[in-house]
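The chain below stands alone and is given in structure tokens; this is the form predicted on its own.
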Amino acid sequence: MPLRIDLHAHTTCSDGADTPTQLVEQALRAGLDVLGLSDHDTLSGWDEAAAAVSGSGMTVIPAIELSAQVIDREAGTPPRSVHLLGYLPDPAHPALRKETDKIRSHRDHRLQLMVEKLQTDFDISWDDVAETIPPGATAGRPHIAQILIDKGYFPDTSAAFAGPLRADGPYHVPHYAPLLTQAITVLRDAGAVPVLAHPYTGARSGAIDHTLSDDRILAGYDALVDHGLAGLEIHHRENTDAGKELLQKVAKRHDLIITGSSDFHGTKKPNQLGENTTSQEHLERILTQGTGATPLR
């Protein structure tokens, strides 16, 4: 029987609803054999996950989802936010630690500025939000969303993100993130395997401007592969069908790693563990290429 492999999940160390221990327990109940622990811009959940998974028969792949951005100076459009999964990075690598520290610092300040804007229309304070962020966790918009939900403004995180927390809304404040090419280099240097997370989500262009022609889109991905990109998260609920088809062309063109994942956030999102999975063949490619850390068993 093939292994059930889900390589993208979050905990309370960033914007998930479950602690690393609770995530491991949920993954075991869901019948997963391999789970990717990929919190935003932090590796702080690894030790707890290692203790939780020990002796369980399941494997946790330590990872990170690194914030990045693409600036298209020719088009003159605002920077595009991109998420880059990095599998098996060295947690002590100086450049990676420097980037994650800087990103988290800017995230904290950015969230405070967003709360100040929201206060004109919503009963919300920074103290409210700060109480929902565990010590050392990566702060993000879901922490604001939780307060808006608790106060009855919205039924769930999706509704809050479609409303005042949307990236193009009047309350939005951007945060620092390295350029995507720089993020790829940092992860590669840290021994990690860089894989673009949910890269083709419809109207929200990410690494490549998806309003361009197919030829120009393919050329854009060619450049990222030349820079060190190792794979694409194709099987993800947010990728469009047309996007998946084009991403398959890119993957075939460069023999890239293909992953499938839930992007699980517990009760914060409707995504369910194991709803998309990665083949054992492509997991083995990650394990072969990743040199910065080892799987947790």
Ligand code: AMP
Second form
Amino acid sequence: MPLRIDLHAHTTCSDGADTPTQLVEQALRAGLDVLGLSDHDTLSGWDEAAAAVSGSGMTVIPAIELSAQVIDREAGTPPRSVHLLGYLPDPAHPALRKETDKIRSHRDHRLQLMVEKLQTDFDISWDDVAETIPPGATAGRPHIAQILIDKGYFPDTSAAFAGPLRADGPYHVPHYAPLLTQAITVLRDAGAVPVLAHPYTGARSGAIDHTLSDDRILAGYDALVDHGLAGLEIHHRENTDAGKELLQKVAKRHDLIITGSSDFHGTKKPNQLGENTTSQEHLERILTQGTGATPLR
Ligand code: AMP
Ligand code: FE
Ligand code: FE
Ligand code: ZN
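Return the structure block for the form predicted in complex with the ligand; the form predicted on its own was the one displayed.
Full assembly next; the chain just shown is listed first.
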């Protein structure tokens, strides 16, 4: 039987609903053989996941989903937020630690600014929000969403994101993130395998402006691969069908690693463990290229 491999999931160390232990238990119940633990901008869930997975027969691939941004100076469009998965980074690597510390500290501050803006129209305080963020966890808009849900303003996280938490709305505040090229470099330097998360969720989102001509789109990906990009998360529910077709072409052109993943956030998102999976062949390529850490089993 082929292994069931899901390489992208979140815990309470960032914006997931389950602790690392609970995530491992759910992954076992879902029949996964390999689970990627990829919290936003932190590696703080690794130790607990290692303890939870020990002796279970499952393997956890320790990873991160690093926040990054792309700025198209020529086009003059606003900076685009991009997520870069990094598999098997060295957790002690100084540059990676420095970058994740910086992102998390800016995220804390930014979330406080968003709460201040929201206070004009919603009964919400920073203390309410801060209480839902465990010490050391990466703060994000889903933490605000939780309070808006608790107070009866919205039925779920998605509704809050379609409302006041949307990125182009009046309450949004952006946060610092390294340029995508810098993020690729820091992950490679830390021995990790950089894979673009959900690369094509809409024409104007993601690493490349997909409204450009085919030649320029391909040139954009060529440059990222030259910088050290290793793979594309093609099988993800938020990639469009046309996007997946284009990404397959790009992957073929550069013989890139192709992953499929759920991007599980527990009850905070509809995504279910194992809804998309990665082939054993492509997992092997990640294990060969990733030199910063070893799988947890
Ligand atoms: P932030 O990192 O604070 O900018 O918030 C973005 C995070 O919120 C992403 O990592 C998503 O997992 C989550 N998110 C974005 N859109 C939605 C949505 N519509 N429903 C639930 N969660 C979302
Ligand atoms: Fe998330
Ligand atoms: Fe993401
Ligand atoms: Zn994610």
